[in-house]
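Just the one chain here, laid out as structure tokens, in the form predicted alone.
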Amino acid sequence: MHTWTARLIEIWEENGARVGLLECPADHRPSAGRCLLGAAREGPPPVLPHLLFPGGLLPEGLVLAPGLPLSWQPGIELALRGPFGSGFHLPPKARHVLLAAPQHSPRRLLPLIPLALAQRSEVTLVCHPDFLAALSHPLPPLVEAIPPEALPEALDWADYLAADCPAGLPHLLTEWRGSGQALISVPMPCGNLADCGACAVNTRGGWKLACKDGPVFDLRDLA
């Protein structure tokens, strides 16, 4: 696990919400759904760092998903730790790719896109209008978006499916067995450096730590 400083470029807003462009080396970059834990490195020390996922990727940076504080501005440098945790894990055979974020900015599912279209998979993303008409740079021309009441007729057409949805998994992603993931949001404090617990999840196999064994869990382990 790598510790560094890095600038976080630029920011702007996305639906209300502020999103970045970080200076991240290469080797230093989060997968879909791995994360980082920043903390500005002048003025007061926060009681806890910021927790921080890969939104996408720009020849600049790495964009950072929704949820910057208020008090980082453009040039700050950041105090940086990870990657860690579990992220996706798309399957090379897939060939229908269903994104799901129907509750909130779809950001987080962005990266897997140039991974799926790399391997010739067909995208489509399930995402609230209001979020889509947000993002600062469009969708490629290949990825279908439909709205989140179209998510039933999806689901039988995937056959992988990355869900994101912060607010808590609907019932018909979590009785859905096909092949899929979603991304788990809890706090994640020490970032697998204590085994604190503050990020455990309740899974049909147990207990299990976010910020080790996820935040990225295969659904059929969701309990």
Second form
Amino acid sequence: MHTWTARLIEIWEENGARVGLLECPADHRPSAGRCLLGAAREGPPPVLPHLLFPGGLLPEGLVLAPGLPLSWQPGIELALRGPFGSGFHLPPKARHVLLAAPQHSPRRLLPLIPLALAQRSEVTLVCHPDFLAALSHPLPPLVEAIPPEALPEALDWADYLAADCPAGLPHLLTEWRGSGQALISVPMPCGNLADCGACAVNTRGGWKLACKDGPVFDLRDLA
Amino acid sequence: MHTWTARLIEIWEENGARVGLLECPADHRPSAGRCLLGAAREGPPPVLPHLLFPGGLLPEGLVLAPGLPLSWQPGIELALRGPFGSGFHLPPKARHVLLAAPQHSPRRLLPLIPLALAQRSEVTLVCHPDFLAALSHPLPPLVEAIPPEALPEALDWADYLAADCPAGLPHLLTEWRGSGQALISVPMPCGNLADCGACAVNTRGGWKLACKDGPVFDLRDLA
Amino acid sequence: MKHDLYLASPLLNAAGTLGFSPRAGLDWLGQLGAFITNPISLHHRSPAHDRTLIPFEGGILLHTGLINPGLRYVLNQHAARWAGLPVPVWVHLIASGPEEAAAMTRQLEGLENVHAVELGLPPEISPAAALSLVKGAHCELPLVVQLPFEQAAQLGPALKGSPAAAFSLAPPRGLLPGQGRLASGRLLGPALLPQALNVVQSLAKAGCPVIGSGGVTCGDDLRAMLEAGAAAVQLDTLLWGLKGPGNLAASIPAEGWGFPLQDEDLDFPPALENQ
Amino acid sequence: MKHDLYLASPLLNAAGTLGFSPRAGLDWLGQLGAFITNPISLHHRSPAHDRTLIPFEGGILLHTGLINPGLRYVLNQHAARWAGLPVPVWVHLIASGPEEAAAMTRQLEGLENVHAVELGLPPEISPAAALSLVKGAHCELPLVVQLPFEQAAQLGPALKGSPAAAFSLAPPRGLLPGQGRLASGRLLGPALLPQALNVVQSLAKAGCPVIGSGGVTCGDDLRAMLEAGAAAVQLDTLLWGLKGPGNLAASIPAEGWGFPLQDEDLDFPPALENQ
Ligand SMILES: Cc1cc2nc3c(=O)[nH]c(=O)nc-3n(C[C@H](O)[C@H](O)[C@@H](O)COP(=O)(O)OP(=O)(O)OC[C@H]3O[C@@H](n4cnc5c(N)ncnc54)[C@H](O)[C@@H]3O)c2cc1C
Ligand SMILES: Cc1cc2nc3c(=O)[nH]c(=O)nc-3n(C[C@H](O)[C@H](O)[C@@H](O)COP(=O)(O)OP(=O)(O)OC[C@H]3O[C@@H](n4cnc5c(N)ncnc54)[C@H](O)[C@@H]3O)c2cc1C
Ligand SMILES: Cc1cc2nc3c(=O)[nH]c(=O)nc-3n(C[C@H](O)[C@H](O)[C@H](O)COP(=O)(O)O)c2cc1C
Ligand SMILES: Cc1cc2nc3c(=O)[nH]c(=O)nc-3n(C[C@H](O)[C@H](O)[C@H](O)COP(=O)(O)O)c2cc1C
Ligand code: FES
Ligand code: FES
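Output the structure of the form predicted together with its partner chain; the preceding block shows the form predicted alone.
Now the full complex is given, and it begins with the chain already shown.
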């Protein structure tokens, strides 16, 4: 398990959630939905390192999705482990890509946007307007943002769905018959070091560990 | 037990020790050697509030002697209790005032300087040169600063001694026959709320509680 | 005639946290269901020579030596103040044996506004010795027995037939390096909460009326204690913070809590029956 | 023939912290005196339906349900890897009774590089049931018995005549509010250190060879464990941090520690004799 260090360049708030910018070498950048574990290099170590997700890419570095601990300040050095786990896999043939984060920040889905646009997919983002307005950078003009109420119609339109619903997948999504994936929010204390089982997810194919087989799972596999 | 709030204006380091400046109403200012208990008003409360001592007076506020917790940042509001305990009592007739902090920062003795100068005493401060050099403001020109090695001669000269030796009083001081007082460093978890006894000091007059009868005791009473 | 263990609020202070009588000006004192005194022995006890306070992650280790001036002195100094307090007083006693316990409780009977005795048990006491100490302390006042944390789950059930009207918990003991040696003392602070909840639940499930304590710092903690089966809750280091109990009283469930308890309720007090 | 419990380093991992065999690329693995496997049962165990992780001041409450694929599967997948490890392997077993324990330990005898069995005991086990489980697990390999934290001071001395060559400590159990109910689980983190030191000292004083664990995060903690009488020390959540054991090995006292232990040393191992 490779451990590396990087500097936290900046921290800002988006609708109350702490987002960060990490000076991150290209070969250590997690793809959408994959994880990092991080802890401040100086000061008393936390009981467990913090679980981090990519939330976008800027010229200066990697955006870390909401959830940074209050004790982190801009400028500190982080010790990091990862990327690990299995992230989103955008089907190359997807033409109507639906990103659905109806309950909270859409940050963890944003890294999919440049990939989708690069393969000339149309992209729709379902997201609460407050979170949308709070984003530090506007969405690319080609991306359509719609509120959670519009999710049902968007599902009719989509041929690929990427969902991030920490409070649990709504029925609408679990019952969707199309091709899609969901990022499942579970604790990952051992970060794939110990088969500790805290991140276990029950799938049609049996128990899976989110830190290894996930945290992104195919919607059809989720029991 | 009266609780009040005040803003921490500034924090700086003196020879590695964290010193602060507190916006402190005149009627709440502890005299030399008396105590305050403080905790940040926001954020998770510490298990116990922090013990604070006056370390000088500036036009902007009260200097807090070294030992501020790392989690405190300039600008935060503190909740405070005190002043409590019994501090230094400069004898009005003292002419040769010796302040002795041979082991660490002299900050907790500095509030005695303006009182001594006001009654036209001569003042000598025993202190390690590194701590002296680190003080944010120079000593008044009338104060002579000497290194710890010079303590024996200074004792011959002094007619009042105020000592602050957290690591324990050196024999030289306990055996001194003159009039003097020492600030005894003990934990004060209950801050005179519970007779908890953690701050108990054995004196010739029996057990005393530093949070009530001290933390400044007459040298002659210290067993 | 026995008084009932009646409490107008489930909030109490732990013995040792507010002195022998409360300091003047504690404006939140009325939030407490009762004021519990510091531990009092028959004869005075001076501070332990190795007294210490050592912080650790989430708590402190404290060893003072149960310092107190002895019962006679405490009664001289404080009994009149107890009579005038706005809340009932529970007197915490420590005794070296049943006769000493009897001699002490006798002096408390009939004192104005003294509503109960809390009897501390020494660490590592056997169930038989605990029972004889509790029997010795039996008097006209309801008796709350403070169990050593580590043995509480075992001692509580063993004392169910005894004169104990309810149980409370002494802080657990710990060991930490300090001043060049390992120092032993009581552990206090929020780090103790999960274990305290566990002990409270196990006593409550065994049908023992229990007053919870250990690491309670906020309304969620208080509600968790009551949910685990505590009939009331003692606060410790929280009271040494700068907000006293803060707005903890706002978190007391409207539907009530374990007390009032009567001695006859010992086996199945109302609050625990529905578990 | 019994192997001795020989350790080239007093640092171990706690069962459950490094998997069934260690991940490739753990460059600090060689610092360990032995690698201890995750707990393994005879039959597979799926995750507890109420698995949870709840942080508290200084620690975490973790409940997973002892998830493991069962002994046969583990041996298929991992026994060959164990043989090639640079450190000895101790296999952690959990068994529902003595026969199951016997059936499991039998399968471990003769496995290359397997140097000991660590037997987990279920919480709240009686001394008699513990003794029969330990006897069931008796085999050619030295047996380390992992005691429930809360009963360790009682169970250790009760098992002194048993085939146990040494004792280790399971994390204490706790209760915390989470997801609308009180959740039960094991407690891990630096908050546990003072109680762990206390239990270790009490076992060592009773003449029980003990491997300490609970909240060790730095050299001072490690030295305190050895000073309290631990013959070796298991690391837990520290290994899930980003520095592994860090430079803990630098804090191992040059004058040595409790192991090597032999079965005959049971009552007075060299390290504890001089206490
Ligand atoms: C840092 C750390 C991480 C750990 N991670 C893991 C991990 O990832 N996976 C893992 O399986 N363990 C792990 N363990 C071990 C774990 O602490 C205990 O082995 C185990 O109790 C897990 O606790 P739990 O609350 O999940 O299960 P529990 O609720 O304690 O166990 C589930 C049930 O099994 C019963 N039981 C417990 N022990 C036994 C036994 N020896 N024999 C029979 N029945 C028993 C209990 O009574 C309970 O009913 C870890 C330990 C440490 C120190
Ligand atoms: C927040 C808080 C603060 C407290 N502050 C104080 C305080 O200021 N002063 C105070 O006296 N107590 C206080 N207590 C009570 C204290 O926790 C225990 O009563 C007591 O054990 C003190 O611990 P210690 O380590 O100082 O003494 P210990 O070392 O536990 O006690 C000293 C000796 O007395 C013996 N002993 C302990 N209990 C008994 C008993 N019931 N009968 C006979 N022998 C016994 C022990 O075995 C030991 O040998 C406080 C409790 C809390 C919760
Ligand atoms: C009945 C009894 C009375 C005691 N009286 C005193 C005392 O007056 N002063 C004191 O410092 N310690 C007193 N002690 C405590 C011991 O001196 C010592 O601090 C204690 O036994 C240390 O135990 P520990 O290791 O459990 O903390 C007393 C202990 C007992 C059991
Ligand atoms: C012998 C034994 C086997 C068990 N097997 C499983 C299992 O396969 N899957 C599971 O989720 N829980 C299993 N459990 C645990 C229970 O389902 C349940 O999680 C546990 O008893 C809850 O206990 P607790 O409250 O002490 O955590 C098992 C328990 C025992 C004692
Ligand atoms: S986080 Fe431990 S197995 Fe996934
Ligand atoms: S600090 Fe508690 S009595 Fe002095």
